[in-house]
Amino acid sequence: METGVKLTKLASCAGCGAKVGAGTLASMLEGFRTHKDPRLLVGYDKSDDACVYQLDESTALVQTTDFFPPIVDDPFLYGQIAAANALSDVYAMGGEPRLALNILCLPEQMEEDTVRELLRGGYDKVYEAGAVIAGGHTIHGAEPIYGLAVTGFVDPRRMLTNSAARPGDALILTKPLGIGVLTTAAKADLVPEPVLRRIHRQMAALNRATRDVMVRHDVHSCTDVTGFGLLGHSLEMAQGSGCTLRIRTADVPFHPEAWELADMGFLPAGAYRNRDYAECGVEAGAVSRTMQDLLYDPQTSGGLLLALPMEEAADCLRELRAAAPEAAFIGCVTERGENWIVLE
């Protein structure tokens, strides 16, 4: 849908690149008083994708929220991408989303038809996920913002977290990197239309089928790769698990067009924040600066990073590729070494 005012021109940053840096968040939350509850299995202190609250022996509530400024100009597509991104947090915990609430901020310049298309995109993607949008909240503001608060369910005995990787595990990434670089360059009209269509399809794709595959395997740990980039989210997995993640950069999938653009310096601000946060825990070795930039690049509605036993990796990857053709085996987990992450 063509709109009178380009949505991306109404925002100072785009998609998950707008995310506040992980290090900043940790310092802001430090020292707060919180109630203790043994039923809270995962809280904000875990740096995980969602919180999990146990209801009974076989049922736990999974809750998350995610929202961001427009990353595309088409309002329907923006709604789809924002919804897919929010739903992904529940999938990363091994759960199934059931309810969602709209979160919407509207500047005065947005026309009613544009808002309707945006919301229709969100409803479309939530319907695809088998969940229901049951309400929400809308305010006026300087920039457009859209996303969801999502509630899902998971068997607590099968719940996945980002802090349970084990030495000997294989690492699988399910979507290619480069989204932040490409969407940044797109603002300068430097990305061909076929490439834009490809990354738009990727961002709008649910991680539902990936979740359905991984729960059939003995996956130990999982996180979705979004605003903190592959290295930011890998660092959280490594620290939470008390292990070192070794990443074979030659095997990491990325959009080839993003390499040249990153080499030219088309990096979102979030990539610099991610480097500032994670670099101290990364042994980069001889890996090029351009490759590192792609590993720090903030992803919007990115793929899942899985840690699972090496002996199951081949079968799992084969099944995953039916839903995520570019899924790849990108490294392994080892005993804790000098650095949290080693790039090879």
Given for the second form:
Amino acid sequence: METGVKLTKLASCAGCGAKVGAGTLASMLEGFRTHKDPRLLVGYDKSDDACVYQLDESTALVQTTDFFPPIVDDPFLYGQIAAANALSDVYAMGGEPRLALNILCLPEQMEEDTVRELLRGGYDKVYEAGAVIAGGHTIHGAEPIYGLAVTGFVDPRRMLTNSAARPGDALILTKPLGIGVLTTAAKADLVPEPVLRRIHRQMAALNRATRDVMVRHDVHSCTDVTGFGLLGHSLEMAQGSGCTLRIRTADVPFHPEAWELADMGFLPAGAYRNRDYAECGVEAGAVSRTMQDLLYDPQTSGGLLLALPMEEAADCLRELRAAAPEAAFIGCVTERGENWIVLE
Amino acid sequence: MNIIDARGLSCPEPVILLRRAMASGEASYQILVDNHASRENTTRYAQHQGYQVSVTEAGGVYTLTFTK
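Since the structure above is the form predicted on its own, I would like to see how the form predicted together with the partner chain looks, so please show that one next.
Expanding to the full complex; the earlier chain stays at the top.
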């Protein structure tokens, strides 16, 4: 459904590109008093996708929230994408979402039908995920915002943090990059309709099936690739794990149409923030500026980045491709070297 | 010289304005932007169109000059 007022025109930045830079957040939260609770297995200090709180030996609570301004003009699709993106953090921990709360901000001029379509998109994805929307909170504001707070469960013995990659692991990325560039160029009407349909389908796709494959394998570490881009999230995995990630850029899947558009300067501001944050940990070698731009490009509802033993990787990838056909090996994990990330 | 004032605009607006202006195919253009991302993006666009780029900065405003 297209509406009278273009949703993306109501927002100053799109989707996960609106995310505040990682470095900014870390320094703002320094020095606050917090309780120590041994049952909080994963908290803020870990820079992970969601927090994990142990309830008993085999059950832990997984909690996360994610919301952003419109990334597309169709309200139903926007709702679907925002929900898929919020649910993804639970999948990235190896968990299953059970409850969700709507987080909604509406400008006065948004029509009732538009709001209804937006919410229908959210409910549609939460239903597909097997979870329930149990409530929420709505306010008026200058720009539309939609997302979810999600609660799920995981067996704490099988939870997947972003800080447990081991030397010798293979790296798999499950969705192609370029979403930030393409959604930015779409504002200039430079993205053909079939390409838009392809990226819309990708952003609305749950990472559920990927999670279901992942938990059948001995995956060591996982994170979802969203606002900080592949290199921002890879840096968190490398630092958290105390290892170096080597990424073979020729093998990194991306939407081919994003290449020339990145070269033409259709990069979201978030791509530059991600570069500023992560660049000091990246040895870029002879990798072209355009390729680097795509590696720093903020993704909305992106894929998962997995680290798992090399000998399991081929089987896992074959199974993953049923759900995520463009999943690919993109590199490996080594002992910590001079840089956290090496691009080849 | 064609001068575009893109101060206060965030991406991709400055690139869209530049693209529209460059459709006339003149030998030189100038654009004013006030953030890092817009400076980089308009530079990329102009280079992609075959222009040489020079930049000056004063008081947080970047003046980019593109010549062929």
